[in-house]
Structure formats: C-alpha cells, structure tokens
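So this first bit is one chain, no partners, the form predicted on its own, shown in structure tokens.
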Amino acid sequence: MDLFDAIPKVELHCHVEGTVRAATVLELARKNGRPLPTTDPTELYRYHSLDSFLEIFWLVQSLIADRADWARVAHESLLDGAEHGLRYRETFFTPARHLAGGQSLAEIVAGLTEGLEAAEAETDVRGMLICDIDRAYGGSAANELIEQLGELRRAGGAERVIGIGLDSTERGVDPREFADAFAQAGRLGLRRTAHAGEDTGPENIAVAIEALGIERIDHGLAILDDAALTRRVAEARTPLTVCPNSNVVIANRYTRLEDHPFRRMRRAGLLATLNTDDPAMTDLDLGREYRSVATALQMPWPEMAAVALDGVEASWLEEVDKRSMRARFERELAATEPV
C-alpha cells in the first residue's frame, strides 16, 4: 500500500454529491432518462470557476432520482474512500433541490443510511451524515428543511444525520438569514457547521461563528487576513475543515498548492483538518489529498500524522468513540512511519 494510503484518516468534509464515479453518473442518466452534455466519463467533470463546478454539481443532483440511487452512491463512497485509508466519515448531503422536485427526505435519508450500512459490512469504515442546507434556497426553505428533519428524528427515521451545514456560493447571502434554522436545530441536538471563508473574506467567519454558533468551519481560507479572529478560533480549538487542492482546482483561490495556507494555519494554532471535499469530481482521493499537501507544502510526516490524529478531535464522535479511535490510529501510524 502506498504509504499515504496507509495513513488512518477521519474526514470532515466531503460531499456525497460529489464523490460519484463519472461511471455511475453515465449509468444514472440512462436509469433516469436524463441528457447529459457529454457520454465520455472522462469529459464529464470539467469547469473552470466555482459557479462552473456548481453547475455540474447539480446535474449530478438531479441524477440522483430515488431510494436506490441515493443508496448507491453512498455506498461506493465509502468503498472508494475505504481503499485510500478513511476510516470514518461525516458525509454532507444537500437535499433543496431534491425535495423542490418532489422527493421525500425521508427516502432520501433512508436511501443514504442503506448505502452507509452496506458499506460498513464490507470495509472498515463508519459513516455519519450531514445535512446541508443549500444557501440559494434562502432562509426559509432552511427552517422548512430543519422542521422535517425533525419530525424525522423524532419517528426514529435519521439516526445517522448527526449535524447540519450550510453550502453553495456565499456571495451576495448573508449567513444570518439562516440563523432560526441553525437555532432550531441546536435545540434538536444537531451539531452544526458551514461553509464560510472559501470565496469571502473573515467577515463571514466571524458572522457564522457569531449568528448560526457553528461548532466547525467548512473551508475558512480567509481566516488568517484577521489575527484577531484567528486566535479566538484557534484558542477555541474550533476545527477547520481545508480542502486544499479543492481550493485550487474548483475554486480557483489559488494558481498552485504551494500557495495555499494549509500548513500556515496550523503554525497558526488552528485545528485544520485535511479533506477532499468533491473527489470524484476532482480526480482525488484522500491518499492523493495528503500525498500532494505533504509534497507541495513541504510536511514531513510527523506533522502529516498529526494532522491524521487531529482529524479524530475535530469529529462529532462521542468522546469515548474519540479515545478508542485515536489509540487506533497512533498504533497504525507507528507501524506505517517511514523509517
């Protein structure tokens, strides 16, 4: 196994949406008799902006028609994550513009929970759900969401969507519109997050930490232009979930990754975590993501096994859960290190 491989891995930040095989894609538009711009799998993911990738972000959405669909790609998510060192996973989901089109979170989630389970049975990995909130659909649409989603919990139907997250461009919205929904769903139990910093400034950190109490930050690339914030987070321990070559390739925040701010802001204090974000649409995968950041930022592996075991800290496992796992992998990290 490759030795990036071999690393143990939590990870925090990936979309399920956006870890389906451009195989399966082809296969789920001709299940679901819907066209696609192009039948050459390798032709299917490219784009050259943020609001380019979205749109192929969300023609794979709408691929994803039922039950069974929704279960397949949850599974081979796992599967595929399973093969390059992941061992547990907070998967985000976006349900907006599923349930627009007429179907039921309840199908949705039960499809999602059915692929996790599959997945489970035949690797070592444990899967937990997340469920985003879509910014384009505005505030009201969230507390919607959030509302069923409880009734959901409630009947026993969502036992794996641990936490919600809010996703989708973030210019032009104010986080604060979202702030009933994310008040909602504290009183429900759920833990949240949200995307914040990825094509903004600080502002809109401190505005979702502030507004929404989020408890972990999707992206916050810009996090380091306020020192003030920056150490408030870092004291807080409040996890960062980067996604480093997706920062590059989708949203083009910068030219190469020799430049991105990973290692700077764990110099910095903070709890920065490493994730893929959308793997299959970027040509990733997470021994590929710690393989390239290693290289390209210069970090020896003791500061990569760090980031490993920073990754279980980071998680919304229950503390017992946290301790056994993070044993695990300091023992699987001592047998892998390069000598």
Given for the second form:
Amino acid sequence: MDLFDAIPKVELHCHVEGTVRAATVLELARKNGRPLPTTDPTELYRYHSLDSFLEIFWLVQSLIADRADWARVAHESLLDGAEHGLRYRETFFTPARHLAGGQSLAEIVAGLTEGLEAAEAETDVRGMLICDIDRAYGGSAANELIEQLGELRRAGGAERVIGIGLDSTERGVDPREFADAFAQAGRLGLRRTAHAGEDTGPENIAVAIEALGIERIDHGLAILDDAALTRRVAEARTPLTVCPNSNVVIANRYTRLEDHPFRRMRRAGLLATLNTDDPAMTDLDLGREYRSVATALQMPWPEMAAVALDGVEASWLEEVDKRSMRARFERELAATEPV
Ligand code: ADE
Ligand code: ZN
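What I would like now is the form predicted in complex with ligand ADE, since the data block earlier showed the form predicted on its own; can you produce it?
So here's everything in the complex, that chain up top.
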C-alpha cells in the first residue's frame, strides 16, 4: 500500500452524492430512465465554478431514486474510502431535491444506513451521517426538513444522523435565513456545521458562527483574511474541514494547489483538517488528497500525521471513542512512518 493511502484517516467533509462511481452514475441513469447529456465521465464532470459544478452535482443527485439506490451509493462510497486509509467518516447527504420530488426522509435515511452497515460488515470503516440543508431551497424548506428529522429521530429511525450542515450555492444567500432551522436542530441534540467562506469572504464565516451556532466550519477558506476571526476560531478550537483539491477544481479559488492556504491555516493555529468534498467528481481519493497536499505545500511526514490525528479531534465521536481512535491512529502512524 502507498504511504499516503496507509495513513489512517477520518473524513468530515464528503458528500455521498459526490462519491458516486462513474459506472454507477451510468447504471442509475439507465435504471431510472434519466437521460444524461453524455456518458463520458470526463465530459460529464466539466465545470468552471462552484455554481456550474452544482448543476452537475444536482444532476447526479436526481439519479438516486429510491431506498436501494441510497443504500448502493452509501455502500460503495465507504468501500472506496477504505481503500485509501479511511477509518471513520461523517458523510453529508442533501435530501432537499429528493424530498421535493416525493421521496421520504425515512426511506432515504434507511437506505443510507443499510449501505453504511453493509460496508462496515466488509471493512473496518465506520460511517455516520450529516443531513445537509440545501441553501438553494431557502429557509422554510430547511425548517420543514429539520421538523421531519426530529420526527424521524423520535421514531428511532435516524440513529446514524448525528448532525446537520448547510451546503450548495453561497453567493446571494444570507445564512441568517437558516437560523431557525439550526436552532431547532440544536434543541434536538444534533451537532451543527455549515459550508462558509468557500465562495465568499470571511463575513459569511462570522455570520454562520454567530447566527447558526455552528461547531465546525466547512471550507472556511476566507478566514485568514480576518485576523481577529482567525484568532477567535483558533482559540475556540473550532475545526475547519478543508478540501484543497476541491477548492482548486470546483470553487476555482486558486489556480494551483501550491497556492492553497491549508498549511498557513494550520500555522495560524487553526484546527484545519483534510477532506475530499466530492472525490468521484474530481478524480480524487483521500490518499491522493494527502499525497498531493504534502507535496504541493511541502508538508513533512510529522505534519501530515498531525493532520490525521486532528481529524479524530475534530470529529463528533464520543470522547471515549475519540480516545481509543486516537490511540489506534498513533500506533498505526508509528508503524507507517518512513525511516
Ligand atoms: N455540494 C457538494 N459539494 C459542494 C461544495 N463544494 N460546496 C457547496 N455545496 C456542495
Ligand atoms: Zn462540501
């Protein structure tokens, strides 16, 4: 196994719909009678900005039509992660489009849960779920989603869903629109995170922290533009789930990985973790994410080992589980360290 694949990893920023294998995309399109503009994945996954990427992301989402499809994508997603050192993932799913199309949250979550359980039985990877609000659907759809999630939890049907998030288009949407939904999720005992500062400046990060009460920040790239905010987030040890390759390819924020601020974020004292975002749509995997970042940003082995351990710290595992995962990672990192 490659050195970077062998690093034990936690992943906290990965959208299950962005992990669907190209072959599965074609099969789901055929099964569900949905025409694709092209059957060539390199043609399909062509975009030049976050919003043009989202058009394709939404197309792939629309191919997931029933419980069996959800189970399949969750299963394959975790198996594919396992090949590159993944040990634990908190995976996003974004059901707004499916709910609007008549699917039920209960069936979606049941399918995802089945898929995760099947993968757990075949590998030593564990998976939990984060239910994302799609910003494009607005505040009232978000309130409705959290209400449904609350009902499902009360009925015992959402044990794998440990938190909520907020994704999709960032420009022109005020995060405050989702304050009620986030407050309600907090009352339900769900953890909270949000995509912020991926496609906008640091003000969106500050608003998400203040208005939504988030405990993690997804992307958060713009944070270094605000020194006071950087200090505050670093001191609070609020984790950032950073996706450097995605930021080059999807958000087009940097022309080269070498220009990405990931290492500077960590040097500023931020708890910045490494993640793939939408690996199947960006020809990526978690081993390649670690390898390419280590090379482009000249991060030596001890720094990459620290990144892997920070993934454990930033997770929403119970303290006792964090401690045992950390001990296991330390043992495995010591065994993989190059001499
Ligand atoms: N959904 C999937 N990937 C995303 C990203 N990078 N930003 C916002 N929403 C997303
Ligand atoms: Zn994302």
